[in-house]
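In the form predicted alone, a lone chain appears below as structure tokens.
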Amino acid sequence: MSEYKFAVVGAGSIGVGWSIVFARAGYSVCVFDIKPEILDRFWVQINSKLKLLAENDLLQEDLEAISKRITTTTELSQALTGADYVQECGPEELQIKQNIYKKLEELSSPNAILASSSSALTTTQFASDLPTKHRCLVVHPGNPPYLLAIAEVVPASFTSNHCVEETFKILRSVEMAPILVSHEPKGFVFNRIQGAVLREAYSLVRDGVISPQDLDLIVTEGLGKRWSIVGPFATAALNVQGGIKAHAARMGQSYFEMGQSRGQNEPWSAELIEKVSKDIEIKLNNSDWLINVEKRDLALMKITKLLLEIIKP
């Protein structure tokens, strides 16, 4: 295992979540705040949220262990010496990120990786006019990332294909799963997913059509259930024998149909259908499908059967 060494800049709980993510893989990470209070509180977090996953079996080491590769300080150049990654989970404004690429672009090793935790800005806002901006990217992850396992990498037009194949490597390292989003869409793909769900929840609840507690429970019990096993075009596939081809001819037309009752208008091309069913049977192949579909219902099994348990009196 090559030996990385991380620096997190901001402590708050993004900061809390990619320290233990460095920490349980392995490795030594020195995070930075500029308030000694915020690192007493991040302590805090550190502390409970280790021992949670102690106590749920998803450590491999004694926490003890784990909390010891972390440290604090509230000198930036301190943090940066000698890190191979640099994770920046400052506020989402734009004058700040600005500034805190300039820093960290000045005191940290010229060959570091500088990666931002940014929901929606974007590596060309806040480095665009950095000399070596080569080096910086976006790297999103799900909230809290010990738990969600998933990270957008985001780079802009100007980052190097090396600096983005490390961080690829890099976050594989620390068992992250790396996402390539191109083109920097606002709001990156994980939040503009999330984002078109709840502008739908939003305008059902608003026209009278669900309560926002039955809305929740459609989710719970029903698509975020079957999403936990599957994602949307993995659903579609396994809906219908024949995949996604099979899933479109039966209900594009009604999907667009929702779709122009809220001003979109976007059809599935038959090219756009062809590029997913293309890849989408490359992890599940149309031959297989009842096969699939069993895989699935058996998962669905295994997760109706915990959830019974945890909320048995």
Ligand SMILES: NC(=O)c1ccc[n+]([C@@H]2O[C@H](COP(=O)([O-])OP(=O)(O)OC[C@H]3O[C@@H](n4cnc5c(N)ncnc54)[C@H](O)[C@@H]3O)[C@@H](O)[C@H]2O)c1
Second form
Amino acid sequence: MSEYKFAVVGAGSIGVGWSIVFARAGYSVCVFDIKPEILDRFWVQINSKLKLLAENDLLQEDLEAISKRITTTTELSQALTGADYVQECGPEELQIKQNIYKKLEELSSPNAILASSSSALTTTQFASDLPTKHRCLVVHPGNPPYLLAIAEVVPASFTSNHCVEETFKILRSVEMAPILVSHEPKGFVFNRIQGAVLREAYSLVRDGVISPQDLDLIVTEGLGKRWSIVGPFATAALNVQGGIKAHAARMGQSYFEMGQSRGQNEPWSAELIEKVSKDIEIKLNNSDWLINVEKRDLALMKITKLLLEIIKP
Ligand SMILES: NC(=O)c1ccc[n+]([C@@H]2O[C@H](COP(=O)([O-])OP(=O)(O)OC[C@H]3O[C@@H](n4cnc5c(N)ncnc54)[C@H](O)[C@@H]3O)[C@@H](O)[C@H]2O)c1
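For the form predicted together with the named molecule instead of the form predicted alone, what are the coordinates?
Everything in the complex follows now, all chains and molecules, and the chain you saw is the first one.
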């Protein structure tokens, strides 16, 4: 196993989350924040989250062994010394991220990867002026990253391929699931999907179609439960025998009209359907359609059983 050393810059909720990810994978991580009292709060959070993970059998070793790999400092240069990978977790403000990145550029090892947890600000916005901008990119986690394994890897046009490849390697070594997001779209992908759902949810409540609580129920008892097993494309492929193409033929017009009622004019073109079908059906071969539907149902049964246990009085 390669010996990576990690630095986390900003010890708020996402800094806590990433620190657990890196230390849980066996690596040492040094965490910086601007004030000692913030680091005191950080330790309270680390200890309570590790304890909960241990109580739920989600740690493979003693929590002390994991927390011993974490150190904290108010000296940025100390956190960055020898770090191969820096995860910036400062506030979501352009000026602050620009200032942090200037310091990271100055104080980090020249080959260190400078990854930002940014939710919406892009690498182009905060790192364009840096001499070594080729090693900068966004690695946006879900919250909390030690439970949601995905990380959106969003390079700028100037980020080197080598930096992206190394980032993938490093993230996989800490058991994260890196996802490449191209062209720095506003809100990246995680929040764009979340945003699309929220936009429609607000509109439906505004129009008196449904109450907010019932809207949430549609997700927790319906869409969300299913999406924890299969994504929206795989859902479409498994909902209609014949897969993506059959689903699009049956439902495409109806979804197009729903979009039209919100001022959108974006039908799914034949080429787009073909692209999605090719990619999704590599995993969900149509000839195994019934088997795949059964697998989904079995997973749903297990989740349903677990949820019933959790909510039992
Ligand atoms: N909270 C979420 O759900 C979530 C999810 C994904 C990504 N993010 C992103 O992660 C980043 C951190 O978010 P958070 O929720 O942990 O915020 P937070 O406010 O909890 O923590 C930010 C930390 O940065 C520290 N800080 C302030 N100035 C600093 C500086 N100059 N240098 C270093 N640290 C500094 C603060 O003291 C604080 O501890 C943001 O970019 C945010 O958009 C947040």
